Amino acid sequence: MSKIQLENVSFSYQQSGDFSYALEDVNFEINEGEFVCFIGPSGCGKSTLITLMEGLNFPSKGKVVIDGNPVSGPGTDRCVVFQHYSLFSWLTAKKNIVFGIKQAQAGISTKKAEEIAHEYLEKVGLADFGGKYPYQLSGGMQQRVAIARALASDADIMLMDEPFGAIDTRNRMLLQDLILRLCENEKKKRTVVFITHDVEEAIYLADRIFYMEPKKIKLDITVDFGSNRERAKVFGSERFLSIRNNLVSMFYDGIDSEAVAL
């Protein structure tokens, strides 16, 4: 079942007086509970894709559609994790899930928010932190924060912009397993849209990929590993290997013509 459409969309803006394409014609759908990962070049429109999905920007043309509705701006059905960790800084772990859970879901008591609140500090493995504020944190601590607070909030679609970007090589591995077994055991079945620019990454995680170069998605693959996924298994198969090598072959197309005309 179809849970993200988008329909012949283009986005521009406007840049020295002239407006300039970000996205053009851009057709795809997103079934619910799929995990997709949308990989390319710096600048091929990623992250605006993420804004649209979002409803922070809208199309110059065609439209986004999520549960059969055109998207008309932010909704409690979606949230946000970004690269940077976007904590309140004058808030706890523990109050800044509260406050996540109180924007998404109105008139819930502030008891009921602070057992939801602890209930997703121990998934993430911060049961103990909850009274530790932002700059008290490692960075892999205070993205698990943020994890928390986004699946605390109980939306349909999880938006996530390179949430492993600024994390050290173990803790992104970690956080890669945790969102992964989150996703896979929570009892709801969430849809998430992850953007990446690490090809192992991508293929670890999705169930979809879609490459993209500018402007337009060139390759949508399917990744067949299924649930309960093992890195080690995964890592050391030719299916992965086969999908590594096709991604990394994209990156590199084109790059000897870039490098001529520069």
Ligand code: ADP
Contents of the next structure:
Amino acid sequence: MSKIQLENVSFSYQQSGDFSYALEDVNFEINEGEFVCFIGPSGCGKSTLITLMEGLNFPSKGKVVIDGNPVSGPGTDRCVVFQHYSLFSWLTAKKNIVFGIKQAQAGISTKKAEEIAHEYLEKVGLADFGGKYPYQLSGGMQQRVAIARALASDADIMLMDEPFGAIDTRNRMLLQDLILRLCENEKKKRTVVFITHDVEEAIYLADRIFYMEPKKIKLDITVDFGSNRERAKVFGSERFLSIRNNLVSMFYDGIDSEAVAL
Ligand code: ADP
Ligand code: MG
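To test you: the structure above is the form predicted on its own. What is the structure of the form predicted together with this ligand?
To see the whole picture, the full complex is given below, headed by that same chain.
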């Protein structure tokens, strides 16, 4: 079933005058429960797409439809994780999560919200760190708290904009495995939109990859490694190499002429 649909979407940040589009005639459908990665060069419109799905911006033309209804603003059915840890610095890890739960579920008791917060801190391996403030946690730990907060809000859709972009390689791998495991083992199968500029990360995580060039989706690739994927198996497979080579050559397209122009 279609969860998110973009129909002939164009978007410009300028409302009038001599403007250009950040996105032009974008069409796609994301099914319920799918993990979709968007990949493409910097400035091609990936973050802009997230703001449209989030309901912070609205298409200049066309429409963004979620669960059959045009998006009219942000909603508790969607949660967002950014590259820069968006935790409140004056709240402990646990209170950050409680805050997220209370925003999403008005009227929930503090006790119940604290129970849920603890459960999610456990899921991300931070059960003993609930009382710490963000400045007392490493970048990777802060991002785990942000993921726990997003998951605890119980939204159907997770919008993630380069969430692991600022994390070192080892912690990045741990977080990739964590997000895969959490998304697979949750009772509810969430729909995930995950932006990255890392080709290998996209192939490892995604059910489907949209490769973008400026303003457009150029390619829609189905990645069929299934659930419970193992890193070593995926990275060593022919299919992985073929998708990676395909994507890398697209990134390379035009780089020679750019170098000459420099
Ligand atoms: P990406 O996330 O793929 O790097 P963005 O969606 O951030 O790309 O940007 C797409 C285009 O929109 C770029 O040309 C960028 O300069 C422009 N843009 C992004 N944010 C704004 C903004 N707030 N105001 C004006 N232009 C913007
Ligand atoms: Mg971006």
